[in-house]
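Coming up is one lone chain in structure tokens, specifically the form predicted alone.
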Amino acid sequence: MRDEPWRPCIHYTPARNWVNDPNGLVRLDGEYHLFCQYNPFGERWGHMSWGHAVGSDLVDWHELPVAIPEDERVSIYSGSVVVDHRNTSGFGAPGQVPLVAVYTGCLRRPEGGQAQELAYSVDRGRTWTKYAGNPVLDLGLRDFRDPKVFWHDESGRWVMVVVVPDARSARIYGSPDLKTWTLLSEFASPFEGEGIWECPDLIPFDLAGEGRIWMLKVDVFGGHPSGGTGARIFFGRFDGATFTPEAEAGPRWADQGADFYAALSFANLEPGDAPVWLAWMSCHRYAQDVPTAPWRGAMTLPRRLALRRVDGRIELLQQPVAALERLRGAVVEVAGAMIGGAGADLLPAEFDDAALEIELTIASTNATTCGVAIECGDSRVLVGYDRERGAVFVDRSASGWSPAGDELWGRRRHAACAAPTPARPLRLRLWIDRSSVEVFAGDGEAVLTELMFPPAGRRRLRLISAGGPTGFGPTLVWPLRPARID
């Protein structure tokens, strides 16, 4: 593991330079591929190309050379990768199943212009050839980007969902060969007052008793509860041409934290496997200014996804993939206790572990807020339950570094969650790394992802209960060994 201040221990970062959106997440022959937006030449956004890392378990990653570099004509923007098992593209050969990348080429000229293009690999993604017939889908627009492509068995064709950002619409296209595309339908935003759309995904789920449900995800530049960017989700049916959402009131967000963007699901998982996705762990408001070097940007933990219906409403459930649990060291078990306003140390001493997993239960509370404080020197991040709002929260207003002039950085984030009761304790899972915290409440129906940049030094954990007592159930704390990221 590379070792610089704030370098994550259990999250993917490149050795050097800028990284943002995950691209082309795919599994082939037991190997996961993580492509991403990458600047090979510096720590700020620019010269967009596809970085590349591979791993066998979604935990350890090995960084490879740039997969698809910009050229004199286009920069390589976001997209997806498919395994063309049927060789519909003609890019394969006997015994060679091609990987095909479908990405946005952005013209390198002042007036810009974006269209969808192809590149392919027949050596397990190690080398890539750009298709001589690029672009394959060009509407003559300045902004038209981020194709997510998958094979739809029932209609026997490839399907692409891609956005027209300023129109806040997702267009759905079909193709027999990845080269020729026909418009099938369009889904436009039903909401006002939000920003442009980016980075769509269309993910199938099998919901018990209901059959196939699809989730359409788009990332939005405004309207998120954090005041920044976020991932909006819709649930409905997809017939191979048209996505029809369920009637529902109010916005839905995949993550209520400020630092979850451009999530993408892995393609070509084993039949019956639950969908898995990960996201860029940052926000466009301050991503270029965070105080890290020689890299800038990281990915969230990979998350296993599921759906359930509660009181007629579909909920998205997210949990870190089980493979991460092999990073656990010896567990520290803390007995349940009634905690008052003074709080109490969760661990008996300060600790040096760079990453921790905490499983905390709140059985009942009369406090205004209760939970756990992550402290280092004068910095403090609070994670817990806000009784008045009936919501889980993260408060990083005193977390250390903050972007100059950004009043939204320290705003307390909330995610709705059922109130703790003796019959149903509220379970919080915290994954704490050197510069982030990811919070999963309940069964993963409420999630918050936040960056933090505390000063150097040993940390301490405290249980807190402000404005009244809280009954905490047993708490489990695991130190996490660093993942192998090289």
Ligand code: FRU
Given for the second form:
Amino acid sequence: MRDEPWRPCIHYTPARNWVNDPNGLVRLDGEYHLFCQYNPFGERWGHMSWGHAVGSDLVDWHELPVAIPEDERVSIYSGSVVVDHRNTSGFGAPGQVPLVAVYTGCLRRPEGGQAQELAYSVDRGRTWTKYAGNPVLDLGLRDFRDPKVFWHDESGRWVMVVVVPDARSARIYGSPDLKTWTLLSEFASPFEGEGIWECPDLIPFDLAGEGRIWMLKVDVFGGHPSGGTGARIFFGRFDGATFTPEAEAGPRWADQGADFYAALSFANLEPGDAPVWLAWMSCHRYAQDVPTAPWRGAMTLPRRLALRRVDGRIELLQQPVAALERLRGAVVEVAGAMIGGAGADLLPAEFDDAALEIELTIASTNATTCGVAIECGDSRVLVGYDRERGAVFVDRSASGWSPAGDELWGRRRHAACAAPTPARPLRLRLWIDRSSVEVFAGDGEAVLTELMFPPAGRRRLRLISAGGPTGFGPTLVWPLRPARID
Ligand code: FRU
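Structure of the form predicted together with beta-D-fructofuranose (FRU) (previous: the form predicted alone):
So here's everything in the complex, that chain up top.
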């Protein structure tokens, strides 16, 4: 087992080297493929190529050799993979179903230049051939990237959503064969003065009683409430050519934590399956400095997605995939109790530093803040409910390592959620790994993902209630066995 300090137990990391965005997430013949932005030569960003891992359940992963390497002409930036069932590309011999990767080729010359390119595989993603006719979509721009492609049944063609980052605009193209692309529409940011756009995704959902609703996700390089980067979401209709958003009061974010970026949904899931996505669990502001070796960067847990409408407003619900339950060891259950003042040890026992899943319930509270403290040595991370703000929060200000000179790292992060009441207690689900915490409140409508780098050692959990009493329901803690990631 890979066992260096801070090496995640239940999150995908490569054995060595730098990793950022997930790319080309796709399921084929019962196998999930996780491609990623990868530097085969070092622990910092550079020489972008597609790394590769496969697995059968979204929990265990087996790393394979680099799938699509940088060459003399281009680096291989982010993109997606489709299963070309009809062999529209002609990349498969008759009767063969090719996998086609659509990615951004970034020219390796000082002035750069980005265009969309193809590579294909006819051996279950093991080997890839770059298309001789690359690039397939070139506007002559310096920045034009991150194509997400899917088959749109109603219009019988491929659809690509891709961004012009500094215009903060998503362009939608159509194609019969993945090789020739026609502009269908453009969707520009309604918000002024924020960071560039990257990594779009356009995901269909069936919303009870309303039919098909689409979610457009783009990553924004600045302007997220964490002070850094994040995943902006819009809900609306998509007719095969144009995305029309519902009117919204303000920006919406998929995750209020600092470390959720470049999320991508899996292609080719079973018909009727809910969408599943995962993201890069870091932030470009400090990603190159995090103190891990000989790798740098990790993926979030894979999350199953759903929508619901509450008081006229659509909510995105996220929950880690149920397959993770397989990792649960014997549950430790603590009875509900009223806690006030300084807080109490949740448990007489301590936990070792592997991963933990915690479910806690706040039935009612008069505290200013209440929740759980995760302590190790003199490090402490707080996760809980802030009554004044009506929000769940993560506070990693005393978590241990922090990037030099970065004031935003330790700022408390909030995600609005409904207040706990005895009739509707607030449920918090936490997945804690050696260097991260992911928090899902309620039914997954409020989510926070944050890195932390505590000292090595055993962990102590405490329920906290500051400034008044809190009624906690039963708390469940599952020590998690490490996933098999090799
Ligand atoms: C997002 C991103 C993408 C780009 C890739 C390069 O993290 O900047 O826009 O394709 O990373 O590694």
